[in-house]
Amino acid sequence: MKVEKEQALQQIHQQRFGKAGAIFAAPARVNLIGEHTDYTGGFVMPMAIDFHTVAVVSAREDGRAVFYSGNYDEEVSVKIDSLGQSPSGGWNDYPTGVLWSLRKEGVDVGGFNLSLAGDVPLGSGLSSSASVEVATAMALLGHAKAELPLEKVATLCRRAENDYVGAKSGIMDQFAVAGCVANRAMLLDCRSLEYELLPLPDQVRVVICNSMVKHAVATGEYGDRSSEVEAGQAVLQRERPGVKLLRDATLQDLEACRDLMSSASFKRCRHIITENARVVKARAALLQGDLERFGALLVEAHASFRDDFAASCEEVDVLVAIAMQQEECFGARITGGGFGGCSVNVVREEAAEQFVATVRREYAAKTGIEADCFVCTPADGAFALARKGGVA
């Protein structure tokens, strides 16, 4: 989202709440490599891409928060000292979620007016929702006077999410809106939430492409395949000493526990053991430029992905076929969730658009469904969005 976008909203949040506010905003983030990791203290590798949540926040005095949608153009009223854990199951869970939260961590939020409008794709595994999150804890601990390192930012936001909003979700979301790094990747650790900036080659650049396909992270299939996880987790804590995490665990570990779990979580288990490997080797494919060997791993993450899994959707395994005919292409997967959602394509730089065009027309032949491609710049989060004084 451009300075145009930011500048747009200030003018709405002026004419709607009579005054000015300061302006904060979080972007989006694409996941290169390490899907569904997050939550059993695994490594994930996401970006920050150049799709933003704008958020404008100003005071008022009758302790009231204020939150309006200029994407759904709807305005929202609580009053800040009786909020409690009340979902309405609408979009306004999110913000008012974090500014629970924010109150769960000690902060203390006065009345505001907060205005929000982005351009994240919605149920495309973009993380829409990390970024409106992101984006409201960044105003409102602006408004409150008060700092936060990033770590606690993106956990204050998590627990947003899964205790108020009642998604489950890990922290990688959160910490890569937060606080990735424009032209890097980020290599996180979701035990320690340790990081390490990898660079991206200047030869390649990222495709999403969006299957039009939407995927609902609060209910259905994604808490399912979550709690079958959880469910072989537990499996493996019980009866493999030393395993504390299911990042802990090797696929021997897996095997020996297998009559115990249903095959459904033996299966969901070798998908994450695996892909932690290969976010591993990944990060050492980066680091030596081999992009050969970095693509063929985003192949077995997908394969991995819809066969161990079970999370794709006949339209993204289209895409991700499409994709790999083209010999511009080093390697594509699905990206988010899953059920639904985005491909993301690291592809030639030089045969980057003419990857884009052929993908649209041949997803388009075999589906019916036009697909939207972007080829992404690597964006800052929002950690440096609010050092650099707002959105490039």
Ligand code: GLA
Second form
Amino acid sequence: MKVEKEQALQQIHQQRFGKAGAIFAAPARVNLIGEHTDYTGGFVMPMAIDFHTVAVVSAREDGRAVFYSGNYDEEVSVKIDSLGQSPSGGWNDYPTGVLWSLRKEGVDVGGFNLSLAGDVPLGSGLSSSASVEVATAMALLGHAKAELPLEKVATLCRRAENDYVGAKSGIMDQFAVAGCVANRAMLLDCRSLEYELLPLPDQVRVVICNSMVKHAVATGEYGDRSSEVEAGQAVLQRERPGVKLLRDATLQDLEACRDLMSSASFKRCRHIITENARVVKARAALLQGDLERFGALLVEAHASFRDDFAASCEEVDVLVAIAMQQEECFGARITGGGFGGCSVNVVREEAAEQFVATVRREYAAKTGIEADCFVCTPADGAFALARKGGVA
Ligand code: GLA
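Can you swap the form predicted on its own for the form predicted in complex with the named molecule?
Next comes the full complex, this chain leading.
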């Protein structure tokens, strides 16, 4: 599948720029558990999925960066030497931001044509922006004949999103999209950036159900939640000497500071403290092959995200409720930044197609909306794809 996407973009690139280029790709990701924990140094458990942004890059001699988006059928050109921190509000802020961030990192990027095209559903909590950022970074590093380690690539892509595009986000998406590998979920410690690759038992499939309610990290709600979290964290840092990041706080620490923070901050922090603990338990459950336990933790995580974090939405709650009535489903929850997007469901392999049919039917009956559903297996991240020679 990916080979076709790559060849199709190569052809377009060749027609537009008169020469073939080098091909790179980055996948999308789904987060199994650990939501809104990343920007306070906590734990997350994402895996890469089989949607991709493909990037084709070739050199040009005039010192310009020319970006072409196959999705928008639009071309944008900037002069690399005079590139400042000046986002335009358009799609090209993501790749341009990565160029800006690479230059800040000291990477010398000469003139290039970069074509991008992707099939990652937009605004669905599956990291379409990180996919574009990481595909761009891999392509421009290849073009500059430079190599950077995974942590650096993830961090500079996050900086592009935070400081150039102007969207708050943690490190999870960029790290997962760059560093995941096939058939494994990733347990990432967002403080140390150490990670572990965990097996997903063969007898399950991860099913993603898109509520079709769109959200964007760049709009206010994600920022409201992260501000509430950061305000709570600041109180804990001030009052509890051992707490450097919210990750270090216990529920007792939080309780002791209850009257010093807004009730919103208290609840948001409670979600994060309990969520970090759930990720650690989910890791143990996976290693023991205990899918019942793993699924139960997903369901708890959903309730905490809905009630304490107040970032679910009615439609995704409906998807999760339908899923949990199906015997073949071990667990389900909302995934991603919240306020719409997708549910992630862990389902018995042999019943996955049946599960999809039931969820689609019942969701349409309850909401009038046709959900897109995908049966996924963990895919390779951009580094693994590049190691395998780009074209898988
Ligand atoms: C978005 C952000 C991530 C993370 C999730 C919530 O995807 O980009 O950094 O905070 O939301 O877990």
